[in-house]
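Next up is one chain by itself, shown in structure tokens, the form predicted alone.
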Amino acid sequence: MDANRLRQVLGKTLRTFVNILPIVAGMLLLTSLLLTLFPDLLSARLFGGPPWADALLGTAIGSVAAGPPLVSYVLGGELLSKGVSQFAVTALLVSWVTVGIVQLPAEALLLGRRFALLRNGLCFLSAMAIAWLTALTLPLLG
């Protein structure tokens, strides 16, 4: 690759990075805030209703409180130990990792609004379906 072409590519990459940096920083700040508030929401005993309501609530909370999968596994274990239903925990974990309401503006900017909305909507519905399938089939496995 010639030096001029390499310089052009590096310049374009740097401009793209600088343009998305405020969005990524805002997304990280909002995610951190939500992660800080999330345990308080759980301590308010949000869960414990009918399974469909627990799955819907778990999916909604997981969609907003997106974060790294490793954190969701720890949180899921803690929730199960506190008696939260399998429906809610599974929905929360799946949506935590796959749905990103907080990241939606950045995703729409980078990948297109239609794609971002469609992907997040399908992942939201999938999280609820996976929660139901997991909660119904897990007892069959022992």
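Here, rigid core means the biggest group of C-alpha atoms that superpose within 1.5 Å across both forms. Positions refer to the first chain, counted from 1. What you are looking at is a predicted structure, and each value in this text was computed from that prediction instead of being measured. What changes on going to the form predicted together with its partner chain:
Fitting the two forms on the rigid core leaves the C-alpha of V9 displaced by at least 2 angstroms between these two forms.
Core-aligned CA deviation for L118 between these two forms: less than 2 Å. When two forms of a protein are overlaid on their rigid core, residues whose CA moves 2 Å or more are considered shifted, and A129 is not one of them between these two forms.
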Second form
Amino acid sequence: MDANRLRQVLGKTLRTFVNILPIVAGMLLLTSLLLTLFPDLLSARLFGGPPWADALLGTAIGSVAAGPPLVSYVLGGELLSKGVSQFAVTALLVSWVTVGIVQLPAEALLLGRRFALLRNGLCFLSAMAIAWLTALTLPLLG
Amino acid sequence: MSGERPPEAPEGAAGRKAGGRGGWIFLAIVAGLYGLAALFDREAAGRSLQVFAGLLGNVVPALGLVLVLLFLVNLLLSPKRVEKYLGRGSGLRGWVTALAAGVISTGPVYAAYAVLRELRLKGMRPSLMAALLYARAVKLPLLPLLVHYFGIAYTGLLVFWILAFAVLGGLVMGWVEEE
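Counterpart to the form predicted alone, namely the form predicted together with its partner chain:
What follows is the whole complex; the chain from before opens it.
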């Protein structure tokens, strides 16, 4: 392969990478701050309202949560065992991995503000829809 | 022919450089938040920095992967090729490629943002970008754990609905962004 082309590609890649670094650092710093300031945000006591309100709360919490998906499974399992509805838990699980309020600035900077806002808004609504559809279709599977 | 159209750049800062000055401004705002937090609770701000150091340690390998992927995308994928597989003319193959790529992709989401930005500049459809990001919600290595907590029927249904909504969300994004 042409050495000149390799140099060009490497230069372009490094410039892109350096521009990404402050976004990544900012996102990690923001996540760390939120995790430290609000460590006990989630508990079963928060739930207990009508199903739609619990699902909305689950979606909202999942949307601002910044931990790995594994945490949402463990947390969802715990909430379910404490009597929180499957509707709310599903909304939490789905929004946890599809909506990223904390990541929104990074997504907007890299993919465009309109794209990021619209995508996250759609994901917020679809988390509620998936929770409802899962609860509706699960009994059909026995 | 639609497949030969030049790619449209994403709007705003994303269309010019990855973040550009916006990235530094974002970092400065977050630094300002730390300053504010330190004014009220110095210890909490210090603890946050310790958490940051831990997260950063976990992220460094992923950043290495991002660098390699960006290099490969720039080296191997021409706008013409991206247009063919993920562009306007990609059809069903584009959707299948995006969903499969989303399901098998691992690592932090900003790694995906960075690579998707490059692919977008080379002609990837916004609808497929949205579908790929949505399909990332299916975490293959974690499925056994999901089955453990919620059962196999629930897991199967959840995966089905997530993929269905990845396509639906992608179609809506495409309708808004591509028209």
